[in-house]
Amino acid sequence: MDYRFTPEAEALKPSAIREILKLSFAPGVIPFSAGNPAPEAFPAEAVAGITAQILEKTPIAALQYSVTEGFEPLREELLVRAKAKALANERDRILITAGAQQVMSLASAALAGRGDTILCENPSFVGAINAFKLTGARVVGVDMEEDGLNLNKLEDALRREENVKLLYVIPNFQNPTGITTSEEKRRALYRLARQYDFLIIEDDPYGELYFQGAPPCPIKSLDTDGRVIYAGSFSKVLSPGLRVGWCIADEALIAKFTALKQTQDVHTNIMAQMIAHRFLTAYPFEEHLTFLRKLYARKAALCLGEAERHLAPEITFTRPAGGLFAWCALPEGYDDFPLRALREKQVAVVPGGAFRVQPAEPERCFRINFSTPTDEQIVRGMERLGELKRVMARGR
């Protein structure tokens, strides 16, 4: 049969991290183009007792349909931390998604269509980028500095795009850059929003993992007017299988959005939001995070450190203070990105390209992450790519 897909899931193609990450799993392969939390990082054993105790005492709560909003002891001990970080307002709400994206499939659904224009940073989170083009909207990359998205080009874009609905932000430890935006921009960023009339997106999965200092305030957090919607998740701070994000914004806005969910899935998966629920009040869950930041901020170090010794100065890269991710370039002159060479070392790594919403030619960058690969992949990556390096060196 001759399907006839819609214009937006036509253009829709299969993710390159996708197929990026099928061979980062090889054996031999180092792992450097995944986005996994380490496997050290995950409370196996507390989440194995949270879900006895949850069949045991509450089976059919666990079990049965719930309503579309969340748990509401989840939403409401959200909400309760949300307000002690100026997070939220009394006009807040609270939505439970499957997964911080989801947020980003809601808000753009709602807010954005044919005709319309999506901004965000480029390179950005593919998986935002393609949940924006399916509203058939016109999504428009915005390059950025080391401190955050190039304020110039952001205005040029606002006076030059038509209705500026969005605009997509990862102000802390951004996916794939690791940058982390300054107070500064924040500011300026929310001052642009009123001036221009649209309303940021600020997706915030990485913000409990810093190692140099807690982050600037969040964006949300200097929202008067409700045109921020605030993206957090569970994904990196417990378990992304879980799939247990959540959604702060103006009630008029939750309420849209929730209708919009009822459609997709009817509610995200209740025992998920039970489990996350009891982890969140009834075990140490600072104390969990200071564990997660000690064991990031020691793999950030080797994995650096080795960038350091083995890439640099030629290839560049970031240095970020929080999350899983680095940056990095290959010298001026390079037309093509040497993936095959990557995959003959047993190397993955995700090229520039696919986080693009156009993807450059040529494309000199590439992302790298320091969570999944063990210290002595780290290690070994990094050599086999300073090899590399000098293989490229005598080549040009």
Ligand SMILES: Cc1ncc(COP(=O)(O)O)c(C=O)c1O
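Positions refer to the first chain, counted from 1. For clarity, a rigid core is taken as the largest C-alpha set superposing within 1.5 Å between two forms. Owing to the predicted nature of the structure, the values given are computational and were not obtained by experimental measurement. First, how it differs from the form predicted together with this ligand.
Once the rigid core is overlaid between the two forms, residue 349 does not reach a Cα shift of 2 Å, moving by less than that.
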Contents of the next structure:
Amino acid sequence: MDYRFTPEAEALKPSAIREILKLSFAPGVIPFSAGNPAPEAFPAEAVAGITAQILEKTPIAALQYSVTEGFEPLREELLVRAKAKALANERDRILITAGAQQVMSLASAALAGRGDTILCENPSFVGAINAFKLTGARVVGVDMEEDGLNLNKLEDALRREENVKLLYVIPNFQNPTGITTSEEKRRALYRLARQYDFLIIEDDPYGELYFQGAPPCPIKSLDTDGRVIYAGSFSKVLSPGLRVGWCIADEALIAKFTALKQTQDVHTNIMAQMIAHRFLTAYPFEEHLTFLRKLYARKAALCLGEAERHLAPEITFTRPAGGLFAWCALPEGYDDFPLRALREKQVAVVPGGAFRVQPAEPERCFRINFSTPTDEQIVRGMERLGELKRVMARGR
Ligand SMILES: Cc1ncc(COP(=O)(O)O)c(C=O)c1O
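Since we've got the form predicted on its own here, give me the form predicted together with this ligand too.
Next comes the full complex, this chain leading.
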């Protein structure tokens, strides 16, 4: 059968990350390539207890169809918490989604199409880039600096590109770079959104995972005219497999996203929403967050300390203040380092090209994740990357 896909579906290729992920879990491979929470981060016992209680006390509600907007008690709880952080104003509403990923799908499907432009950070989260490309809109990456988007390049893009409808940013501990956008730049982004009349998607799955202080004010907290669509998620603080996220935005946007969501999956898995709600309200959620922050701060310090020993100074890397990732830059002549790391050293890192809107040639960056490997794997993995670096230096 000769299948004719739409041009947008035709252009969608399996993500390089997924392909590398398959190899990363091969026996013996050290996985710096995943984006998964650490195995020890899962409150599995608590979830088992909660699940049993839900099935005992409210089995039908947990197994029946539910409403598209989401489980009401969870929506209320999340909204109270959001208001306490100035993340929601009086006009804002909340929609529970199938992870934060669905927020990107819904927002872009509702607000951008052929002839429009969506701007994003370069590099950025590939799941969002692919969702945006599916709308038929032109997706344009804008380079980043140590403190977020390069504002000159952003303004160039805003002047150059036609019909810019959306800007997608991950201001806290960005995936893949680990970069945090400064408060000054957050304010500038919002100012530019007003000046050039576009909306901002603020994707924040890592914001709670800070190592020392909380990150600067969310862009959503600056929003006085309904321009910011905030995406939250339980994936990195409870479980990605539950697939529960949320969107906070102006009521008119949430109404449209809700209608769209109805056509996609009717509603987010109700059992999973109930589990998330109970975990948030009946368990010491703050303690759990404190535990995660300490866990990832420790793993990041170990990983970056070992990187300093084995990769520096030739290979440079970001020093994230939270989240799960650091971004490494290779010197000239080391372009096949990630591939050789996998083949010769059994160490999986993700080549930077996987996070680009348009692949850059040559690609000299790669992403490392410090939450998935064990401490021992981190030490051994960095040692092996250091060996490869020395071998490649001799061969130049
Ligand atoms: C920046 C970013 N946004 C969204 C997601 C998807 O999150 P969810 O599991 O909530 O769909 C990820 C997952 O890695 C991510 O890194």
